[in-house]
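Form predicted on its own, single chain, as structure tokens, below.
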Amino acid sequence: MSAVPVTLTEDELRRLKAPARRERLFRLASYFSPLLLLLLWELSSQLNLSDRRFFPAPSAIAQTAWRMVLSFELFDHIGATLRRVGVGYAMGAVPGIVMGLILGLSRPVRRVLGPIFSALYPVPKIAILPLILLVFGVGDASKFVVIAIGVFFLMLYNTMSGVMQTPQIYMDVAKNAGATRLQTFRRIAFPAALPSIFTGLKLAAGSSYIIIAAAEFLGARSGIGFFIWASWQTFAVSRMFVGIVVISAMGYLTILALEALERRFVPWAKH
């Protein structure tokens, strides 16, 4: 018995295609909305609707950025900031992950150390920067330490929550199967915590650039934060906007790289 072909009216076809058409429109809007914002900014500046002293035209900012690229001035500051963020990030992420795994797996350790970390976590990291400068000096060591402190707590709590959210039935099955604590950690706890660990890594990356910008305001002679601060002091607003855009792009690209690593090493997580 052959199937009877179903004929749809034009109105029914239009309704079926509507969701896909809306999705394409939203995708195009997401691509062009930043360009539209820049165009409106440029027009308002050219028509003197905004004060160019505080909001120079995007074309002027682009010209300033191009001159800095040709002179290699910008790359020196980018390299200094990336070095400080990279070292401080590693110094905070590794012990944060290790401590988070320990606290997540051990209730006694969590009861002893948990209140201490809970009391220290809300302290603003920039608020203790003067103390860190006093102890470690105005060199790069103080920048490493203040970034490491901020990253440590984010990694600690994200890793601990990932381990604690592991379904208890998995732990019970491993225990009944005679798995050792090391096997339970390698096969169950750590893989279960990986999505939360990568969430913490991405949050910590954004926080690292926020912290380093503020730290370079005070005690640095290089870096994007120092560049923004020096531009503000000389009222070079176009240069200041270049620094803001550059550090934003650095943070965005870092998070994109972490997301690529997450898709590679945590394929079972929802992306």
Second form
Amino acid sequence: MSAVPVTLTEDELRRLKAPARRERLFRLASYFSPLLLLLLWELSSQLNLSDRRFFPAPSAIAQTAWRMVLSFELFDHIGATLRRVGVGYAMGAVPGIVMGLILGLSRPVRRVLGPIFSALYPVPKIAILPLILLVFGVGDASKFVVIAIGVFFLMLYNTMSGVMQTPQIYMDVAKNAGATRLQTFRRIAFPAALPSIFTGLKLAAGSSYIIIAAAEFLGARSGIGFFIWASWQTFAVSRMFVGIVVISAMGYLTILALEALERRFVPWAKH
Amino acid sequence: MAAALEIVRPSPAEADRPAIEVGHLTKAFYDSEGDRVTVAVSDVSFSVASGEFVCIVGPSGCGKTTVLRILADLEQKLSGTVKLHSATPPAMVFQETSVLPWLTVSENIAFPLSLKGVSGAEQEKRVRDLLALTGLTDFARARPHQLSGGMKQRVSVARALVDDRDILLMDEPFGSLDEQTRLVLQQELLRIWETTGKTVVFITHSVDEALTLADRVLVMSPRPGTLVADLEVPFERPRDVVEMRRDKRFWDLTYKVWRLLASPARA
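Switch from the form predicted on its own, shown above, to the form predicted in complex with its partner chain and output its structure.
Now the full complex is given, and it begins with the chain already shown.
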């Protein structure tokens, strides 16, 4: 575990460290691979392979974006969307994880409540947005709620399956060590489910941005979704694309951040 | 847990009572899909003296693990009596890898203590002693996936010893290890047992291992598991797991146990 007592040649050391170096390279590449797609798009636009009225070149979109950055016009929209996603996400994830742990650990609770969740889960979240607007009004509260509902179910099912896949041996270890029910919950079920919980968190992050974009199309005066819709209505296609890129980047960065957290908190799992 | 085990706290007058008394223990499993009943353990009775090292040997599927799991209260008996005369519940060392992958070696060993709210300093001291006892000091901060199978079992043994319980239940703890590693760990287990004086029930399918370790060997027949013999192992202590193989009695006993396992009806 400490320093190597036997001396290795330069070449041996190089070969020994090669897989780790390749792994770092792959990680770097994974950050930049989306750029390749942009490059292809730029080329097809420059070569007139696509209609520039509907698909302006990335460089044209970037110019529009730069002007908008200079005028500070986008930041309020980004802030509004981030706030809605952040609050709604937390409101859905925490109860989703807790319910998932409970349902995963307790067969009676799973038997009784499981069918209710199974029946509610397939309802498209956007389909009930009018109902949510009716109950929670057109303000931010309705956005929080619609995101929370979407996140809740993803976290519930991922956490539950993580707990249910916990090897029985870990439960036996806990019982033999004298763990109470709450200790088994916190010290065994939760860490055992963590890899699945992170899978859920990443799925839920992606789905949050889908939901917020649609929700802001319909009933908001701010946010990236609203901005995209308003641009479309004035046929400001470049601006619309800036909105699309911005919300995509927000989703991408969120997932990158979650992956960093995952490496930090689930160091025993393979990524 | 209505059928939980009866744990009797020993009073001075009962000092020489057996640590474990099992009477007419029967366990069956019911498969509701095939409507099939499997009797795993049938009418097993034995007792283990305080401080004694007993091995239960038998073929796979003879119910020896079931007996141990019932002693550990991880499984409910169907009928019979199980009495543990002990101040503490028994500690278990499992057959398969049971170290928790999200904890370091030290944290795994400290796990039972951490559940009971033992102070950090006290935990650290106990863990340091056990790391030294099991030869894991250099791996204190390692994660389980960085360890070999033998080291993982050392961690399991250390964890079972950390809160100093009176009875140690071991379910083929060295079954999946190579022969050299197993021999080393057997010798270490004997050393630990000799210094701690715990009552040990050790399950194995290896006749060799049973004779190496035990004061007494209980031989079980295939399903439904019943006891077919209860043999004294006369070797003096402390034992040297390699040297004792030069003793003719070792091979006589080996032959005797093999005869029993080959045709339990003749016993």
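Residue numbers count along the first chain shown, from 1. Only the largest set of C-alpha atoms that superpose within 1.5 Å between the two forms is called the rigid core. These figures come from a predicted structure and were not determined experimentally.
In this overlay on the rigid core, residue 176 has a C-alpha that sits 2 Å or more away from its partner position between these two forms.
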